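Here you get one chain, nothing else, as structure tokens; it is the form predicted alone.
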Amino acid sequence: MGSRASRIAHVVLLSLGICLTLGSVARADLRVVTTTTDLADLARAVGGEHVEVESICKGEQDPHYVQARPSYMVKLSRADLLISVGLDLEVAWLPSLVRGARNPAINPGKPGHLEASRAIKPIEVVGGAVDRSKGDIHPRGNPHYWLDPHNGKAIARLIAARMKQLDPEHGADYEANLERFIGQLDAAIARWQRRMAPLRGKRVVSYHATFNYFIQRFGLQQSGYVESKPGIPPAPAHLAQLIVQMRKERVGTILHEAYHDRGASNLVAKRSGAAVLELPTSVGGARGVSSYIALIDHLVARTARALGGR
């Protein structure tokens, strides 16, 4: 009996040892939390097997407005690296989460806190005094820069540099992963540019200023916005003026974020003869949009078709 109990104890201890060993192997070298799914996908592409990545905002959500839940603070309390969009996109919710996490490693100014906007040159930087009467203005520039794939490359390089700083032991792997991803993105950019080239100069209207980097990259022309001021529902007089302008300029497409109510855009489309093109803005925001490259692929394909391209 004693021998049988001894054998059982030995098996239990052996199993426990195996579980502990597997647990230590499975532990990522860097725990990364990002504010958006786009940053999460770029972090995974660079980090590979050495990172565990979670995103706070879901792909179908408006990243301006996220509920600061305690579960997000728990994630941040365990993070080695926090990657945010910056340019005040998350200003309404991220600072309180960082404070609640009580993790000094990810406080602003620390190596574990990275604003991806440092990698790019923002557009639409606002000069002079800014107040809420002008709407949801971002004084340091438009924060939706990831929708320009050239900015995607710059963000990936910035992430790689920070991962190498935090985990120098695997620096060569991060560099190799980066170069592999840049090669894939360069090939995709060449394909996207060929498809969009015949559409250069085509005019569009947007609900919000979300797609401006995408519009600028591919040579489209922005004719106006359904919003009269950023983040503020449009006034009837503004919509009437926009409809007249769209008829005059023969604008046939309204780019509309999937997370915004379509009421005003549908009204403008009906009275101007245009069509509403509802688009995701992040990875996971539509079926099949499971990666950063797939996101831009989706935007290019649907925009090209809407504007009369192939």
Second form
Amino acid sequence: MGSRASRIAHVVLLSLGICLTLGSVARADLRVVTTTTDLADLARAVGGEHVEVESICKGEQDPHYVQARPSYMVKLSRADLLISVGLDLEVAWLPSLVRGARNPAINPGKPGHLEASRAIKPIEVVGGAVDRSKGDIHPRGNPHYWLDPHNGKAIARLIAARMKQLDPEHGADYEANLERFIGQLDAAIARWQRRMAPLRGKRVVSYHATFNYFIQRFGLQQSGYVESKPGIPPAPAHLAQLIVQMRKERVGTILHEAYHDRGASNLVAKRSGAAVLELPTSVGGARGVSSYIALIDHLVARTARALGGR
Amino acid sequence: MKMRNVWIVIALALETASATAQPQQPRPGTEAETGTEAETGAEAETGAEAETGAETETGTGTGTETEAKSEAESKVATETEATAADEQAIAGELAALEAEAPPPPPPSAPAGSNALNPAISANGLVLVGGASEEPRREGDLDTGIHLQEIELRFSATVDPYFRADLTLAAHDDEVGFEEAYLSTLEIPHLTIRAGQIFAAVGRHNLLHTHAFPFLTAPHASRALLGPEGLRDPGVSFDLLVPVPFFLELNAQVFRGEWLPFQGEPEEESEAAAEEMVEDDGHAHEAIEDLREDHDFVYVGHLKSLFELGEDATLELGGSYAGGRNGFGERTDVVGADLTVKWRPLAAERYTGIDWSSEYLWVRRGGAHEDDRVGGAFSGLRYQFHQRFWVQARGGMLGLPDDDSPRSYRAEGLLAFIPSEFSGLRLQYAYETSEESAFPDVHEVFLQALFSIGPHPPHDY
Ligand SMILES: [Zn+2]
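For comparison with the form predicted alone, please write out the form predicted in complex with its partner chain.
So here's everything in the complex, that chain up top.
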């Protein structure tokens, strides 16, 4: 009896020891949890070896419609820094996860809670009277700002500043990583601008207002949306209107987020003579899109090919 | 899709007919200047327009960028300053004091007079329908039109340390706080809540009426726990156990003025109620409520959640509630629940399956009738379209086999969800009892639901 009890105690102690050792070994200087994979990649680029980064969303997931799985609370409970997109993109699921994480370091208003939207100037801010007859709108501005690479730079700067604040010991490293990343991104931006320059003024339609920052950055023109209103599935009358408009304006391309149902976009494409271009909206959203720069690369290459016929 | 195709063709014909007369209205945020351009539609013009468009856009584009950049830089500057200040403080003797300095204000706080108001939202549930029999127990649906519930929610952080959540609910003529509690924000791994709270017994008992998967609570839980479920003034300790998977432990204390803890025969569980008043009501009426002011009900609940690959989760829960009852002896309530959810990550908006089952068992020491009663229910929900759900649930009372007669209830439901803020649900229910005095019941009800205010949370 006694030997059995001591054996059990031994096993318990041993496993506790393993847990503690694992915990201390795996402990990076900063544990970062981001809501999206894009923010995760930027955080990794800036944080380098000093950070351990995890994203709540997967690249193929629609960040508006995430379910607040309790398992995400476990990730957040161990975080030193939470980076979110902000502008109410995650409003339906992030607040309850943060509360459930029971981690005072990442409560709203704490240095460990960073809304990346602070770095950028949002477009499509809805002024004046706002109500939901306009659909599930984002009143504080369009939150899909990471698809403009210049915003990517601004986000990286903001993340670096916050990492320096939380982990001043490695401040110089964060700064050096940031400079290196900005250099890479600037080179890529020059390349993207050259590739997209001949396509300025070309008109596109998209399913949701996901690509507007990208469209604006590269001088394309947004002609309309497949969904009737944000978050509201397309109604026949709206689609008919859109088809007529697209024929008139000779819009040849529908930018379609991979996580939305293809049905309506396909239908509009067929009737208007346009083509559906299914695009990832985040890192990991398509094969080979493994970093932020790779994501914009992918978007530029595919859009340019579709619009330029090359 | 087929149906929509037909509509498109009709709408398209109408649209083409009126297209030349009426230019399209671009949506806010669209840069389409459809009016003049659409009428001429010449390629040369499009080209010219594109060039000028491009020029102005480059202008505004760089402007925005510079602004954003300078803003970010000024932020970086302030943050660098903050870091420097922190370092000095740590070096200095005031380190401890400095550490307690209030955190910077939340970046997202909107300016203006409403900035510090609590978030307010409201839910409404309207019911229309009929049942083949008169309601048998409290909470049964009654033929007619009803305002099933209007619920007002207020929530806000109180100060850096606490948050308050108030839920005021009106059913028929009654208005009361369904929940009203203060919770801690600053304790790692633990939330302590105090106020009017739901007891963590099973899974369904924790849901507000507007979040019920079917129109009413399961008949087994209404019969065993009472029509309003278990909620009362109390204190709850909610611990997120630091293990690699989700494991939550709730320890709660309540006054516990609940059906399983009462002594009066009139409140006996459903099937036996009428018979008891007739047969041996006198004997029971003699029993007084032997609970005293210092008698509490203690609740313990353990919930775990495991990821089954990327698209599914398994949730297991076990709960216990115990305390002195009105007969002067102990009541035990035991619950077990199992929920499996499947939701493909890349199409979370369009499809999903939830399957949730629960078992409840009540033992009331000192009770003459129904001293041990159990019940179970199991519900399945399948989303087959962005806007449609089909659901089915079966439940029974009288598990495991005991003396009291069994009853069964089956429900089928079709839900139409136009947006995340509204819904229409049609439910058919059939209930049958081994008790010959109770005829079978058929119900058909339509429920309209709405939510106004901030975005409703995607609770799991
Ligand atoms: Zn959006």
